Structure formats: C-alpha cells, structure tokens
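What follows is one chain in structure tokens, specifically the form predicted alone.
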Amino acid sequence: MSAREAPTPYWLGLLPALALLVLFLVPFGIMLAVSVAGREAGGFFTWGFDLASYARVFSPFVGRILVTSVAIALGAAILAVALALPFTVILGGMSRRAQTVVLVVLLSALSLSEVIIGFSVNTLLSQTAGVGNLLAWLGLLEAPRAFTPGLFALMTGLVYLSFPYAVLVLYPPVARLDPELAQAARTMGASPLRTFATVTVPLLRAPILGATILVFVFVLGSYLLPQVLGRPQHWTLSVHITDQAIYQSNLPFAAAMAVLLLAVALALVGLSLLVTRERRTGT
C-alpha cells in the first residue's frame, strides 16, 4: 500500500475531542459544581450541593435580564449580517486583488479589542467630539446632542463588532455561486434588487442562517459594550455575571446565571439547526 493510500491515524481523530474535553467540558464542570456550592462571608464557598443560587437565577428579574440579552443580542445579529450580505455580495463581484485589500482589513478590524471599540464608539456619538456636532453643523439638529449612552450607541457598538465576523462566514458560500444564474435573471429583465432578493438570497438561506447564529451567540456573550454604550436597563446577563463574580463575590451565583446563559445559547443554535434541517427534509 502506497503512501497516499495509507488509512488516517485513528489517534487524529483523539485531538478533536481531547481539545473539547480541555477546553470545554473540563471548566464547564467546575463551572457546574460552583453553581452548586454553597456561598460563604468574605467571597468564597464551600463545595457541596446547594441549589440557592439556581433559586436565584429563576426569578422575574434575571428572567427581564435574560430577555434583554437575548433581545439585543438577536437584533444585533440580524443587523449584521442584514448590512454584511449585500456586502459580502458586492465583494465577490470585485476582482481578486480588490477581494484581497477588502478581506485584510477586515482581518485588521478583528484585532481591536473591545475597549478600543467601545470607547471609540461611545467618542464619536459623545456630545462634544461626535456626529451631533455634524448633523447640528448641516442644520439636521438644532443643537449637538449626544446619542450615548443608549440602545442606539449600543447596538451601533455591537454591530460594528460582529459585522466582520458575519461577511467573514457569508464569503467562501458567496465566492462559490454561479455568477451565470444572476445573470440570467438580469436578462430576463429583473433590477439587481430584485435578482438580489429571488435569486441571491435564497441560494444563501443555510448560510445566512448560520451567520446569524455565529454572530447571535457571540454577542450574547458581550459584557464591556452594554457597559460603555448602555444604560443600566441595557445591561446583559454577561454585565451581572461579571458583576457577582468579580464586585459582589458571590461566585455560586455568577456561575449558576453563567449555566442559564449557556443553556439558553444552545438551546436556541440547536433549535435553529432543528427548524434547518425540518426545511431542508421537507424541500
């Protein structure tokens, strides 16, 4: 048996699993058994099995903190990927080297933290410094005013942020259709909006789909946005996990709030994949 021929080494297939188990599961674990400890004076606990802090975490005001993230993740999700996808097609139009220059820069914007991001953010719509001075300058305000914080400067923030990642996944399926199929609908008469929206569009469903939960899960776990751009009603369950964790010492309670957010993420990507698969079967 040539060497090209040669079977993969069953131990590959070890590494995957080994990283989840390291990565994954293992603080998981200890993250489960914290949500369970008992709370002691001073910020510490003692293991055991104590189910306070889950009777914490199922009340009505982690329920409203729960829905907000939820919410505003979901908005920011579908925002992102609604302004990347007439992006990412019009990128897959240009010419290879256009392509290129477009794509490291993005790669470069993924390289600002958040800090940077928010602060910039929070700069530009301040007062003083921000486009309120512009649209008072072209007579669209009477005054200059600033737009944070609130729901505007932060969704702007999150947008922002999550807007590479989603053309950076919307981009190898948009490099992959067939230029001949939009084409033909121009030649039988239809605008580009409208070859963008029965022709585009539906070839790309399963790979909007995923962009949206791609980005949906990553900006649930935001917690530095909503404090920088946001006002407190605006707060994440991220913002309150980091809270009781790191300023009210109640580690049992920061990690049963962090199992609920992370049960409610892979409840909705896996009933999204579910909703998916039902289409594609029925298809």
Contents of the next structure:
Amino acid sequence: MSAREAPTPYWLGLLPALALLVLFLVPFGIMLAVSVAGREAGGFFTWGFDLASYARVFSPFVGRILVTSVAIALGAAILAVALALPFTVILGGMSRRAQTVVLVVLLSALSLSEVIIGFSVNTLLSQTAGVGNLLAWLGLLEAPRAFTPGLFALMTGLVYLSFPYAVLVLYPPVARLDPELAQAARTMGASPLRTFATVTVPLLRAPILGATILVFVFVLGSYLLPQVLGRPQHWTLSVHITDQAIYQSNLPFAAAMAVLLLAVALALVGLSLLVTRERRTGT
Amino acid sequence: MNDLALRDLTKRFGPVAAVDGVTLDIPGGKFICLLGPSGCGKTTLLRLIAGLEDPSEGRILVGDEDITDRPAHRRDFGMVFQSLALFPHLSVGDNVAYPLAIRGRPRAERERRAAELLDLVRLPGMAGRRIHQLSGGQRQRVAIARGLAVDPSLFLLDEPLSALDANLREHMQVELRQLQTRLGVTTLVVTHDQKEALTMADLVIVMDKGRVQQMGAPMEVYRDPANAFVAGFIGSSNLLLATLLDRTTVEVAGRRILLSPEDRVKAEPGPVLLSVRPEDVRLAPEGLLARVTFVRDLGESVQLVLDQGGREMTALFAPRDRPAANVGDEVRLAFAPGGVVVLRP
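One more: the block was the form predicted alone; return the form predicted in complex with its partner chain.
Everything in the complex follows now, all chains and molecules, and the chain you saw is the first one.
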C-alpha cells in the first residue's frame, strides 16, 4: 500500500452522495417543476411552465408571513441558544458522570415527538389544568387563566423543542475549552460572570453562531407547533405551505412558497457566515 | 512587600491528600522555587495560593490578612499557567491589558501600560499581533507581561518554561530572574527541574508527597540535604547504606571511614544513609574498593561510573584532574572533607 493512499477509500463516500442525490436533489427538482406547473381547478396540476404561483408568492400577504416566520424562528433560536449556552458551560464543568446523566436525559427529550410536546405545553398553559391555577393559588393571579394559544406558548414549545439540539451543538466545543483560560481570567480579577462574558462567550463565537443557525433553520420548518400553540397571525410559512398543499390542494403554490422559504433560509445562513468570516479576517 | 504565610494547609481529593499540612513562611520580595517530582502537590499548592482550589484545612495569610476565603479574582496576584492560557480571541496588547480592562481603566492607559510591559519583556511593538503569530518564547513573554500588568503583590508561575526547548529555557531562566530582581515582586515558581530551581531561586522549597521536605537557599539544599529524598532529588547523589558507629566513624561495606569535622551528621548511631555528591568522590590509595564500569567524557568534566559492591556510584572530575583509570580497573574511593552528609535511612 502506498503511503499517499487515503486511509478512508473514496468510494465509501459514493453511497451518501448517491443518497443525497436520490433523497434530496431529485425531490427538490420535482418541487421546482411543480412550482412552475399550471394549477387545475379540480385540485391537481398539469406539467408546464407557468409563473402564476410565483406571482402569488411575491405578494404582501406572503411577505408578511415570511417576516413573521423569520422573526419567530430567529427569536426561538436566540432564546434557545441563550438558555443552552450557560447550561452547557455549567454542564462542561461537572463531573464526567453527571455530564453523562444530563446528556442522556437531554437525548431522551429528543425522542419526544413534536405532537407530544405541543399538546403537553398546551395542557401546561391551559386554563383548566395549567400553571394559571398554581399562580392563582399563590395569589399572583386573581383567577386561573390560559396562556395558550399565543406567542408565549409558541415560543415555549419551540424553545423546548430546539434546546437539546442547541446543547448538542455547543457541547463538544465547550468540553474542549481549556479550563485554564477561564481560571487565568479569574486570577486577573474577573468575576465568574465577567469571565463568562469576556472569555467563554468570545471563545465560543463560532459554535454559538452554528447553534443559532441550526435552531433557526430547524424552527423555520416547524409547521405543527405554530398551529397547536400559536394564533393564526403566528402561523409560519411552513404552516401555510402545509395548508396549501394538503387542505387547499394547491401544490404549485405550496411548492413556490417552499422554494421561497428555502431561498430565504439559504440567503440568511450565507449572510451570517459571510459576516463572521469578514470579521475574522478584518481583525 | 508582604510576606506570605501558609498555616497547616491541606487539600484532599477524595482520600488522597495532594497537599498535606504545609506550613511555610515565605519572605516578601524573594524569588522562590517550589521544586518536586510530578504529583508531589506543588501545583496544587500554587493553585491553593492563587485561590483556584479551596483548601480542605488550613489558612493562607498575606501580611496579617487572612485571605483563605477570598475568591481568586479579589486576590490581586499575577499568575502564569503551564499552558500559558493566553486568550486566542484577543491581540497581544489586549491580552496584556486584560487585567486593566477588567478594572475599568481607560483605553489610553491600557495601551500605554501594555506597551510598557511589552518593552519590559523585550517584545516592543508587538501589541497588534495575534497570539497565533507568536513563537513559543514570545508567548511565554506575553504571559509573563500579562501576569505583571497590575503590579501583583505575588507573582505565581506554574512550570512556566516547560514548553520551551532547552536553549531557550536556560535563557528565559536568567531573564525571568533578572526581571524579578528589577521589579522586586515576590515570585513563586513551580518547577520539577532542579537545575532551573537552583539557577533562579533565592529560596528552594522541596516537596514530596504533599509535604515540604526542605526549604533553604539553593546551595544549602544542595550541600546540606535534610533527608534522603532531598539528597536524591537535588542534583545526582551517591546514596550509600552504612552504619554510624559514633559521631566520627561510619562503616560502609565492612570498611570503617573516619568522618571529617565538616561532614554533617543528621542521624543517630545505627543504620544510616551516606549522601556523597559525585564531585566529592576522590580516588585514593586507601578506601572503599570499587571497579570502573564506564568513563564518560563530558568535555567540561569527566564522569566515572563505578561498581561498589554491586551498587552504582558516580564520581565527577575536572578534566585536568582526570584520573588515570580505565574501564575494568579496581580503584579505592575516599570522600572529600565536608562532602558527606549522614542521613536517616
């Protein structure tokens, strides 16, 4: 065997490449084709090249939904990462054993389906069985009230759903952080909180951005929780895509909105990567 | 300069005492080396002083003030870590000025002080560089400058030179010592390298198994080791099993040897250990019988490896005193007056 041969044979990569092609690129191609297909009144479509669906996509109505979707996804991503970051840093300082236990619990939370999380949060925040009763009992509320549906309930559900992913993205770089860096800051007069702000967070800038992007994209595709926990004005583009595709039987319009969603998501992710790269070479 | 005092300081990790009842008085303004083999507790002791570990028992005092319960960030000590712990996200200047930024000093003052400190460690004009653009020796200097940024009352260094290659390390030892002499800051350096300790220190504290074995000036520790561990750890020493008959006579391998008045006797009559430095071993017409097993020409000195009744001994000579002995020759050994320390086994 020659020394220059790669330890992993290249053909091993063919299988995932093929899977990507068949399972992602082909359906995406079909979706692109459907998005320019002509709509039939009967509920189906005919292949062709008709930009009518795109004309509907570029309307103030869809624009408003898009802005709502991006705002909700961004808000959920920032909240989830803001909670996950201190959580993960504290986790990283615990004993190996405790870390394993916490990570296992976290992974088991991942196994819960979106449906279960949605209805659990719904029950938890409901008028009859929810925390409103507890607050009323404590005297903080005059009478039990529901906190769902609404933006608060929706954010709670989305953050619950995406928190484990944020922790899992942040955990490896946090575990690799040299503890002496934070200790050095302590010996130089920084309190634990200032050490976190001036050393730990800047060192984790790339993973923080990575986790935020992951959760953002993940939440952008969420279509169940906005329906269960949100009011109609909180419905994301994904909800409307589902609505159009399944209930309105308007597949071309649904496909065109999906293409828009994908384009916006890619553009935002690309932009954030570009901004951080420029900052890195700039300083 | 305030003196540092440790009172019965103990740190246990589970059942293991890494630092075991250490009581020390460290005079201010001195350069002190904490010396010992790896795992002897010297780094833990340094971290206790820095406030990075909480002692299981005991007190730490600076001057008359008890600082045992003061958190690390309120102790105002400077510390250099073994990994250096420079911040990769900050420039060299911002690293050095970090302690000032934490104290809310204005930017102009921070920049002036960083430039001053970088001049001090002979890295002028490097403030704008990134950490990864520096060589190992330059990073070392940046870490030292950062540790000195707020004029600490105590400067702690944990194996600061261990990552450098041999030449650079010797150079930095001298430089660090000169810097300390100039600034007069009480400096406590952890090292496992006895040469480094002897080169730099006013005072050497030898540790083993979590306890202080001896504290003294380098030559004192070298010439007059308190026990067999110190004798074996500092420099190379010939340790011979012997019997002390009275204050002036020992018996080694069936031969009686008269001790000179300058030899130090630190044991009661009975079984003892003789510690003799290689440079104090002489060839003589009368004395211990030994066979030469190896001759090592080191240029600055000649080393004879000897087999003395199954024990290996070494003798060191200046080249001009080179004995006319070859491998396989039988020789007789005597010890220079004052070169023998009689220790408890």
